[in-house]
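What follows is one chain in C-alpha cells, specifically the form predicted alone.
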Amino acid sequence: MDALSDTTHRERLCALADLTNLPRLGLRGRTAAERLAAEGFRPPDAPNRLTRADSGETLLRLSQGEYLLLGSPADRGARVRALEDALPKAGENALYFLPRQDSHAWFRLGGPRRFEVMAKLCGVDLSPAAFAADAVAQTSVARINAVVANDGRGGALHLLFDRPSAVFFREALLDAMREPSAPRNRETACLVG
C-alpha cells in the first residue's frame, strides 16, 4: 500500500465534526414530551434513550421530563430553530425552553475507532456491548461534564459539553484519534488533518 492510499484508508477510521453552529434546544417540564409529539418528534421511551426523526434531527431524552433536540446538518437546523422560535419563554402549560446553543458545544465523532477513542478519555465503558445504539450517557469525558449519544442509525457518537471547553476538548479528541489503538497493527491509528 502506498503512502497516499495508507493515508486514505487511515483518515476513514476516524472522523471528527464540529457542529457547534447547528441549533439545538432543550425542553423540560410535564408536557415537554406532549409538545415534541405534537411536533412530530417521536420522544423516546425512557431516560438516557435518543430517537431520530425522518428529517434528520435528534432527540435525546436526559431524565424524566428533559429533552435535548439536536437540529438536521440536511436543513442546518431549520426546523429546530423554528419550533425554538414557537416555544413559550416562561414556563406556560408547565414546559420551560432551555436554550442550549450558547451553553453547549456539539462535536460529532464517527468511524470505526470511535469507541476506542473513547475509551481514553472516558472512564465509563462506552464499547458498544455495554454502550447500545441509542443510548444516552451523561458522564465525564477528558474531565468535561458531557451528554454522549450512540447514534446507531449514523454510525457516530454525539458528544455535548460545555461550550468554552470546546478548544480544550477538541485537542483531547484530537490527541486520542492520533494515539495508536494497539502496537499490533499500525493501521488502526487515525490520522487526523
Given for the second form:
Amino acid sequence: MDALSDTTHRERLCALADLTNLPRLGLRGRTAAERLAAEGFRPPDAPNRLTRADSGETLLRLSQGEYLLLGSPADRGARVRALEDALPKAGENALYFLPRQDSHAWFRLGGPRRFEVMAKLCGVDLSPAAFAADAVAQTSVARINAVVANDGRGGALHLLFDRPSAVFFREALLDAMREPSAPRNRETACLVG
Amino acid sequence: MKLMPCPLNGSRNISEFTYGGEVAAMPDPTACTDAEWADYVFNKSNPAGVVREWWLHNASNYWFIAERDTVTDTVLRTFDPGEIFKTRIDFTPHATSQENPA
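Requested next: the structure of the form predicted together with the partner chain (the form predicted alone having been shown above).
After this comes the whole thing, all chains and molecules, with the earlier chain placed first.
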C-alpha cells in the first residue's frame, strides 16, 4: 500500500457529508416544546440532548427553551420545510421562529474514526465514554463556535456552525481526517519513507 | 488552562466565554434622572472581593451570572439569570400603536 492509497483508506474510516442544503429551523420560547410535540416530535428531556423521529428528523434541545430541528435526508427535509411554512414568523404565543438555513452550515461526520478526528479539533472530550449517544455539545471546534450532536441511532456526528466559515471548516476537518492518528504514526512514516 | 463552569454546558475553557460586566440593579429608565442612568451605564464599582458578573458562553449564546472573587480570581458559583430576573422588561411598551394609527 502506498502513501496515497493509505490516505484514501483513512478517509474511508471517516466520511464527511455536507448537508447544508437540507432544511432546518430553530424554535424558541415557553411553548416551543408543546408545539414540537403537537407536530409529532419528541422534545428531549434536558438541554444538550437530542431525539430522532422515526421519519429521520433530528431534534436538538440547545437550552431550556430553544430547539433546533434538522430535516431528514429521506424526504429531503420536506417535513421540516412544511413546519417552517406553517410557523408564525413574528413571534406569537411565546413561540419564536429562528431561521437557521442561512445562518448555519451543516456537516455530517460518520465512520468509526469520527471521535478521533474530533479530538484533534476540539478541546472538549468528545470520546464515546464522555460524549454519550444522543448528547449535544456547544463548544469551539477548529477555533469556531459549533454545535456538535452525537446521533447515536444514525451513527454520526452532526456539526452546525457559522455558514460563512464552511470552506475553512471543511478544510480543517479534511486535514484532520487525512492526518495519521498517534498509534499509526510509525506505520505512516515507514510508508512515506 | 483556566476553566469556567457554565450552568448550561458544564466546565469549559475560558476562551469560550466573553465577559459582560458587573451585575447592577437597573434604575427605572422612565423615572430615573439622567445622572442616575449615566451612573448605571458608565460607572463600575470594581470592588476587591466577591462580585457578580455577566458572562456569555459564545458557542451557545447563553448569558449567565458568575460570582467571582476579584482578589483571588476564583469563580465561586455560576447560575442562570432566571434565579434573579423573574419578569420580562419591555423598554418601549406599546409605543408605536398611537403614533401610527392604521
